[in-house]
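One chain is shown next in structure tokens, namely the form predicted on its own.
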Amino acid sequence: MHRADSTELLEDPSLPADVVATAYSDLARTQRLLGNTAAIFRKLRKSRIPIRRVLDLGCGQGALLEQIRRKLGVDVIGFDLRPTPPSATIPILTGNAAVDPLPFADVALAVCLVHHLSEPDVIDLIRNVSRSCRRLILLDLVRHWIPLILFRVFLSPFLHRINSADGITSIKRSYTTRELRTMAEEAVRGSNARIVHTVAPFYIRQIIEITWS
């Protein structure tokens, strides 16, 4: 399957605020159903260094960070291309995480973000994170026919219309396990970083965890 070169409906800046809020709320529920939220919490709880602050890149409206703050009792901050919504209960900075200065944090998250980026931007994102964080947990989809079929049959009919369409596009835009691993290795080449790459059954997600000493 060739990587799709298309945008997603939720990337449209002209979408009404109420539609965006509804779609993000439904997306947060989908992340929980897929087990992605639980996978992030497992990674955070297994940290070998104390976590005082978590940075979420491409945080949307901050649903994941709200859960992290509530369950782990740590400081949180978001970073997103969209301006902070008036309803936000956590601090969210606006900017491009691949090139703009990032706030300092013990760990940075990027959940279903990198399939929106080109290969050079993924590499730039990882290098940018290394300047302000010691650890990056990058969770994303896998471009493979198995998750595409599973999504169409078992999830798509029950989602908000935007997320239903975007989910299919996202899988087609995502990177294979080999592609994402290669980008991560290129991004940290010459550094002291350690990479751990895991892939879930049926290719429903992949996680690249990078730690800089």
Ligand SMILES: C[S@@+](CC[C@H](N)C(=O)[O-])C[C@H]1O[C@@H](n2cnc3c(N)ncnc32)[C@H](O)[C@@H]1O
The other form holds:
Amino acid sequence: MHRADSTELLEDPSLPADVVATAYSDLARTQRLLGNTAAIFRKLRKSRIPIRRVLDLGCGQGALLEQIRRKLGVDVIGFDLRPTPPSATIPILTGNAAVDPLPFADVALAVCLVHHLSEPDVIDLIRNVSRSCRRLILLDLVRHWIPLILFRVFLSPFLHRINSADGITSIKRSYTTRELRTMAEEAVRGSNARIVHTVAPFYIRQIIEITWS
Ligand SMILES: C[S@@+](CC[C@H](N)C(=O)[O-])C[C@H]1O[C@@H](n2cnc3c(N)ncnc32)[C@H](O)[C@@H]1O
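Cool, the form predicted on its own is there; where's the form predicted together with the named molecule?
After this comes the whole thing, all chains and molecules, with the earlier chain placed first.
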């Protein structure tokens, strides 16, 4: 399957605020259903370095960070291209995570962000994170026919219309396990970083964890 060159409905800057809020809230529910939220919590709880502050890149409206702050009692900060709604209950900075200066944190997360980026931008994002964080947990989809079929049959009918369409586009524009691993290796070449790459059953997600020592 070739990588799709298309944008997602939620990327449309002219969408009304209430539609955007509903879509992000449904997306947070989808991340829980898929086990992605639990996978992030497992990684955070297993951290060898103490975590005082978590940065979420491409955080949307901050649903994951709200849960992290509540359950782990740590400081949180979000970063997203889309301006923060006035109703946000956590601090969210606006900018491009691949190029703009990022705030300091013990760990940075990027959940379903990198399929939005080109290959050079994924490499830039990883290098950008290394300037302000010692650890990056990058969770994303896998471009593969198995998750595409599973999503279409079991999940898509129950989702908000935007997330139903965007889910399919997202899988088609995501990176294969080999592509993402190659980009991570290129990004950290010459540094002392350690990469751990895991792929969930049926290719429903992949996680690249990078630690700079
Ligand atoms: C599919 S949504 C995922 C939202 C959230 N992480 C989640 O999993 O529910 C992707 C998010 O990444 C943001 N985004 C896309 N490109 C970005 C960039 N270059 N820098 C920062 N955020 C970006 C979008 O605005 C959007 O909120």
